[in-house]
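Consider the single chain below, provided in structure tokens and representing the form predicted on its own.
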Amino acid sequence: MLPPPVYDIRKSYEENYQHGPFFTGVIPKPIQTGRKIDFLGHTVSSRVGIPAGPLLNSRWISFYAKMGFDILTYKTVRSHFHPSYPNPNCMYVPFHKSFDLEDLRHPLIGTMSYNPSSLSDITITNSFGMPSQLPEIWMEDVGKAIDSLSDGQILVLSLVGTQRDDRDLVQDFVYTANLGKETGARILEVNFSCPNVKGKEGQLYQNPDASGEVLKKIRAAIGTAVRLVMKIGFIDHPEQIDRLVQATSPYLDAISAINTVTGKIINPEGQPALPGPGREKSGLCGGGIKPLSIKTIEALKASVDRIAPDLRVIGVGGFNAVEDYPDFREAGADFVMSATGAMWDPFLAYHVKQRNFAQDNVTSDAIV
């Protein structure tokens, strides 16, 4: 039986934000890669980092961050508090294959009572809804994520745009985005893709060029010191993905792919497994959508190389185990991120340097 998640899925956000990380195991002395690699202008030990998600605060950044892993994205922020769905929040998906589309058309069962046998069998959905702290609070605690970090480590930070009473959607991206530039973080990732919210922001990067339109008054307002990373979702189409990239790579330094993707999630009794309106459907992530994801990323690096092969790929969504790491790089992503895995293994980033760092062949972004 593996321990229990780091992220304590039984527990609501806010008593996670709060009193998280749940570790009571030992940190490991770190290992010195002796590798200086770029990501995106910035030196960093390993290809290894963990996504919007898991890390709720500057005490999740710290703790990852002395668990190994080098490129940290703290949750995604907002303009204006957002209050979390009630919980449960996660729930796991015993789904015992990965999925395919023509099982996400399909109902799928979520419960909390499931005990996992490796990491490889964790699949869960997910539903939060992307709250926030408000600004005065998140941007002065990214200022401590950064400063809590070592050398050949760098923080990333996720923002996504509210509709607003007194700005539209495109006018809060770029406001919020000054906002994340203020802090002093050096990376920013666009959101373009959650399932889990109401809103148009949820799904934009479905609309290449309105995410085009929107990246380029971000690239206008916070100038080209700081770097600009845009998170997707599953694409099943190669020609959609060179629209998104045609439309969106004059912007951008990177693209990160991908984010959860949609189930209908019921309880074993068939009714909603997730309380409260809008819930029905929800964002399912682990070891159950890496097919998906590494689909998408194959036909995103092949796109990346036709129309703008100074991108970077970041690859995200099912990387659960060590022997899943060379699964992306092979897919073309230049680093790999955890989110599902690194929350039911917080050594998972150690546990590839110790493994697989040897065979991760030096490429042209290696600083020498």
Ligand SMILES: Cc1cc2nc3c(=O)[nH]c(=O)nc-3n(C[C@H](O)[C@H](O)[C@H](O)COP(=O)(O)O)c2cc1C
Second form
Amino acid sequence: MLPPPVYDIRKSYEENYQHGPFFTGVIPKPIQTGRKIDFLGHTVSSRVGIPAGPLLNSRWISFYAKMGFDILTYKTVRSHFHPSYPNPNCMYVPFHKSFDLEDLRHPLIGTMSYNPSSLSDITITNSFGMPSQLPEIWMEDVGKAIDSLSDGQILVLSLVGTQRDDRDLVQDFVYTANLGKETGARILEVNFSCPNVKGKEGQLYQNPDASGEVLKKIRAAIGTAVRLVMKIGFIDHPEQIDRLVQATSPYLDAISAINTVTGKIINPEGQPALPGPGREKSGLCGGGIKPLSIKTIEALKASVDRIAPDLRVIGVGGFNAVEDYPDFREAGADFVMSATGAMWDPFLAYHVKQRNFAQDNVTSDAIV
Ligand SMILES: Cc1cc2nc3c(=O)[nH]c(=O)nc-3n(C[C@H](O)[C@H](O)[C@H](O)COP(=O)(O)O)c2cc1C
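Could the form predicted together with the ligand be shown next, to go alongside the form predicted on its own?
Next comes the full complex, this chain leading.
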């Protein structure tokens, strides 16, 4: 049986925020990779990171940095306080093969009682509704998170805009990006893809022109010293990826793909598994979505090579175990991040480094 996850899925978002990470093991001595890899103008020691999600605040960032993850993304913040959906926010979706699009047309069973047999066996749904603390709180905390990092590590701050009474969605994206810049974060990521929110901010990446317009305004506001990443969801058609890259690349330094994939999750009685309105559909992540993320990353890399070769590709989605890492690099990801995998295995980055750097016979930069 696997040890319990460091992010306790039985506890609420607030409990995880206040008291996590829940780790009882021993933090290993860092592996010195000896590498100086350029990540959007900053030097990192490896290509391994954690995307927006499990790193709820500076305590989480500092813990995973000590565990050897070198690119650490602070969970998406907003311009105002926004509560989380009630507990549970994560549930197992037991499924003994990876999803294809046909599987996702049917309801899937979600459950809290499942004992995964291996890391690759973990697929979950998550549904938080992109909660955020007040800007006064997260802005100060991002500063603390940055201060907790070592040489060769970097923080990415994920943010999203919200339609407000006094600011439309685009204005709020720009406003929040300006707040993000004030924290001292050198890399901002805009979340254009969240299946768990009802507003327009949820699926912006599906509209290339609107995405380009928002990014143009953010770039004009933050200048070029702060690097900008766009997070997108699954895209099935390469032509659509081309259109998105065409419309957004002038304003971007990297694209991160993919966010969770939407599914309808029910309990064994056939009722929505997650309680409360607006949660009939939620985001799937972990092992089951790997083929969908690899497909998107391959098409994205091909598109970027043709249209905007300076843009970096960040691969996310189903990197649950050390064996998955080379698949993402081979698909074209310059950097590789794990959310679900890192929740269950905080040693994931350590193991990637152990495999790639601590053995004399592995020298190929194509993989590491
Ligand atoms: C607990 C949890 C919370 C997440 N919250 C966010 C978020 O706030 N913003 C975001 O862009 N993605 C969020 N995600 C999505 C992840 O960044 C990632 O795109 C997705 O989980 C696929 O990667 P994985 O298979 O490694 O989990 C979250 C994922 C998890 C597991």
